[in-house]
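Next comes just one chain, in structure tokens: the form predicted on its own.
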Amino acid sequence: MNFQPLTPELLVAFEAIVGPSHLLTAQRAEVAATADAYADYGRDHTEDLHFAPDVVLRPANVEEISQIVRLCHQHRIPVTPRGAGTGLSGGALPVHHGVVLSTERFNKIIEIDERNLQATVEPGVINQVFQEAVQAKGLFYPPDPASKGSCFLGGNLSQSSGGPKAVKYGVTKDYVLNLQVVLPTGDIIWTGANVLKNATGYNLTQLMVGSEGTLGIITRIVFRLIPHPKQDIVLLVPFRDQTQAAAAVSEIFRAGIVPSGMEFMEREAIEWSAHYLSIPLNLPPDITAHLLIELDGNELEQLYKDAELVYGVLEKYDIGEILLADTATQKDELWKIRRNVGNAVRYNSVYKEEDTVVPRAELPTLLKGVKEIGRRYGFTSVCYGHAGDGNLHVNIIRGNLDDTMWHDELPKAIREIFQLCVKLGGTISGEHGIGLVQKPYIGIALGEVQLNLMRGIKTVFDPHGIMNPGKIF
């Protein structure tokens, strides 16, 4: 990639587009005593990686983005689109420096269309803010990543994020009808139509979802919505054998139950998170893992019947006392523990999070394999995740590992973990994306024919390769 450096003339042109208060450079940040805030644009939640941008631009509308990108296209300047920076694959890191283009000012919910069960939003809207806005009208947008209180909807689209509700309701891509996109050339397009069925040409909407900011910048989103379920209950099930916890997942589905949440947490995951949140939690010493199971619907009586079926499945396993959380306070506390596992791990140590996914019945084999690989290579892992989807987050703890182990030997272990996933019928990312840190492993899951097709698509959209370079391939 033959990128060019930023020139003073380009900085002047960018400033004319966004205004002086929305153009940031390292020098300006030092003068304004905001160096730490500026540095945040060079990192996300991926390990301890940092790449300094040459300039940060915070446009306010689609026309400004179009003008910026057109200039970058003409002058071969790399552009890294950025949302809230909560990603875990390095997708928002400006590895080639250049322009970081932040969507933080694109934070409007433009319309909630109750007649058609649709909503039009900008990409800088926080996931939870959007969920609460539609819930106030009795509607439901289910995708809810663990970082829903801070992550942007545009970033969710870029990764096709999932979350606990995905097991019953699907992931981000299942709710997107249409997108306004600025292409790497500066052209502005809509990818589809605001309809539930569309067989008109290639599906550009779904091509953009999950493309990790490499094909264009999303500036408006049209979502479909569904009615919000009226009732839910939550079960916390302790297991004395974590492999049994993984095995119980598939059996619950085979019994005819489709939970709205089915989360796995091994002992360290729930302990670390409870401690991080200062929530009292006294686990018996023989408990090695938990399943957090949510059931939702419109009739509470039916949910209790479903819970009885779940109890019946669990009777054959070596479990402790099941907690049935049926008050809002209890449910919120349990979900708070689950959603903060990642923060708790980050608080304890530098770590690498591998977003593994296999068919759910293969989850016990994957879990055993991860622990066996860890024993051979000498690392500790904290595992948790969306068990109902077969999506296991493997957090490899740096702890006291030296640089040689961390940088040279550990990638070999990660490769073995991903090879196991593919052997079991899975792949190397369920919802975090490939980004920067999984790029060396993509050949485990995809062959050269597939990769060349993707590279060809990238070239058609982005002939100069300026859009989020250094990611995926």
Second form
There are 2 protein chains.
Amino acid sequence: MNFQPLTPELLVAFEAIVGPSHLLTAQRAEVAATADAYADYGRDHTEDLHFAPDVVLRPANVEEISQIVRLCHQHRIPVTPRGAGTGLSGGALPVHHGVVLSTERFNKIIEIDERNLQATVEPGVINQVFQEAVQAKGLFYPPDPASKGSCFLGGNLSQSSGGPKAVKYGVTKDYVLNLQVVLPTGDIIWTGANVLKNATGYNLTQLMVGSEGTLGIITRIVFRLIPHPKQDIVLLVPFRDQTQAAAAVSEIFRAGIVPSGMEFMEREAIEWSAHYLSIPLNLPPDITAHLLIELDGNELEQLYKDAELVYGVLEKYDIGEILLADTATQKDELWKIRRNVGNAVRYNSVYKEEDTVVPRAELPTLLKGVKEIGRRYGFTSVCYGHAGDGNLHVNIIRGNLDDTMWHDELPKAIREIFQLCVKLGGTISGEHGIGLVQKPYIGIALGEVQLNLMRGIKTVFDPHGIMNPGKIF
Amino acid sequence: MNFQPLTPELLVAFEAIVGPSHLLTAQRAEVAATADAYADYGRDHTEDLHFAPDVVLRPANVEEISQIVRLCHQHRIPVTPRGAGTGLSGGALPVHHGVVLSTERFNKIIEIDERNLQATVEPGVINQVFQEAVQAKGLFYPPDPASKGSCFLGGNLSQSSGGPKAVKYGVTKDYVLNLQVVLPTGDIIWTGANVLKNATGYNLTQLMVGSEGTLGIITRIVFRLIPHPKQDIVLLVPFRDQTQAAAAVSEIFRAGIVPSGMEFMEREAIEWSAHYLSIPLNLPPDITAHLLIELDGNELEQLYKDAELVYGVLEKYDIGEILLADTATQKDELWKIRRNVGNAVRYNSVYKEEDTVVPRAELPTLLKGVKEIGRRYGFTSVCYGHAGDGNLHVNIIRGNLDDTMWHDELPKAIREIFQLCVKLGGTISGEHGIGLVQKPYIGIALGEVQLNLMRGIKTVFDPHGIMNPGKIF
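Form predicted on its own done; form predicted together with another copy of the chain now:
Full complex below, order starting with the chain above.
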């Protein structure tokens, strides 16, 4: 990559586009004593990494983005698009410096179209804000990553985020109909049409989703929505044997039940999270894992019937007492514990989060393998995740590990974990993306032929390689 | 495109790869008095079009395909991949002659994995054969185009076929997890992993789906499956006003019902099909259209409740008597009529089928527009399709139209229809693809910037442009 430095002339040009209050530099931040806020644009939720942008721009509309990107294209300036910065693979880090382009001002829900069950939104809308806005109209936008209270929909698209509902309702990609995108050349396009079915040329929409900001900047999104289910109940099932918990997952599906949530939590995950949230918890000492199972539908009576079926499957496993939550308070508390595992781990220690994914029934083998690798290399991991999707988050705790172990030895262990995933028919990221930190491992999942196709596509979209450089491959 | 002629040396090489009984030429067919069968490889279900292949090859496995394609890549020979030839946009027609590569021997269901609710199949498996095999295990593969009794799964993937179930369950693309593909260079790759969520690089799987055989040849497919719903009922609702039928569709969804089928049929569609099938039908003279509504789930009682809600919505429309079908015989007969509309039209006359698609609520406007354009240009159309998806098949009947009208005037009318679709937020193909016959119209849906991205992607995959040339753009 042959990037050019940012010149004073370019800064003047950028300022003319976005206005002085939406162009930030380190210097200005120092003067205004907002250095911390400025530094935040060089971080996300990935470990303790930081890369300083040369300039942060906060454009207000698609035309401003187009003008900025066109200048960067002409002058070979790296552009790192940024949502809320909640990513876990370093996708929003400006590793080649240059421009950080924040979508924070793209925060409008343009339309919720109740006739067509569609919504048009800007990428800087917070996931939960959108969910609540459509729910107020009886509609449902299911993808809900753990960070839903702060993450942006644009970021969700860039990784095709999942979340607990994915097991029944699919991930972000399954709700995207059409995208307005500023290409790395500055051109503005729509990728498709506002329809549920589209057989008109290559699927540019799905190519953009999950491309981690390397092919362009999403400036408007058309989602499909579904009617909101009217009822749900939650079961918390304690297991004495982790591997049994993972095995039960597959069997529940085979009983014909499709839960709307099917989450796995190791003992440590639930303990750390409850402690972090100051929720009192008295786990019997022999419990090593939990499954959190959500059932939803329109009739409560039906959900109790489904729960009976689940109980039937679980009978033969060595479990503790099942907690059935059917009040809003109980359900919220359980989900709050689940959602805060990541925060609790982050609060306790620097950590690396691996986003492993395998076919659902291979989960017990994966879990066993991760623990065995941990024993061999001498690290502790807290494992939890979307068991219904075979998606296990392996949080490797830094704790007292020294620099040699953390920087030199651990990558070998991670490599072994990923090799195991691929061997089991899985891959190295289910919903967090490759970004920066998984880049060294992508060759485990994809061969040179596939990677060359991806590099070729990248060049078609971004001939000068300015858009989120240093990511994926 | 700078294609080279097929040399006798290449024929010898091909014969060495597939064996003499799986290499067909016009000459050999003449000798063997199988000229008709040979000619069929130059046709599909699109109008009355025919293009003669230079040679038809029927390889047995992925290695044979790889060797054939590698030779064609080296020698600049066009390759047209072919499934069952049921396509409606001319996608399987060898317009540049060369090799027709038939996948008919790729007809094995490799595995139905009940632990993971996945199946691995070859592309030459017939859709219905696959559906029935998984249903025998209580599982469900929903995409079911009207031609399901003969079409191949590989062809379904190439257009991302839909069918009546798409309204609730999505289209082909929503069930594809991973693909083995022979690239136009002869390289063999897998596009992804056998997992429900994948954030590992660009989505090559979804790029292949719907690419109409222009980016490679699919040789193996991993599908996800879901538990099969245990019950369904079908309602046939006669309307006195077509526009009201189209309007009712959107309102049923707003009532919170997601039917598993929501089909629209003009009076002529149902009459022609019943006549074609020799099913007696006594439509009252004032009925102009029908909605065929299927509801599915696990409890029959719940379906009757849902039906009550549908009746409630329909009350205010000017409808005839609703037929509720809940026996297998009744339901089969209604679906048989719906599925055979296309065959009935084909039996009556040469026709052009336009695969229009708009946001669901815009269907009445589209239907009115199509009829108005027909009146202006002087053609008859039979309209039917997947109203729940906003996907209306407009069958323009040749009847007594003369050559000038058919070849010179009609394209102008079609252009107007497509322009209306795009104006309404829709596009020019929902599930049939662009292929050959919609190619002149693609500029209505996509601008030069999008088309250049697609052409660029094509070149990355297929630098010599040998794979299904002359299609899409």
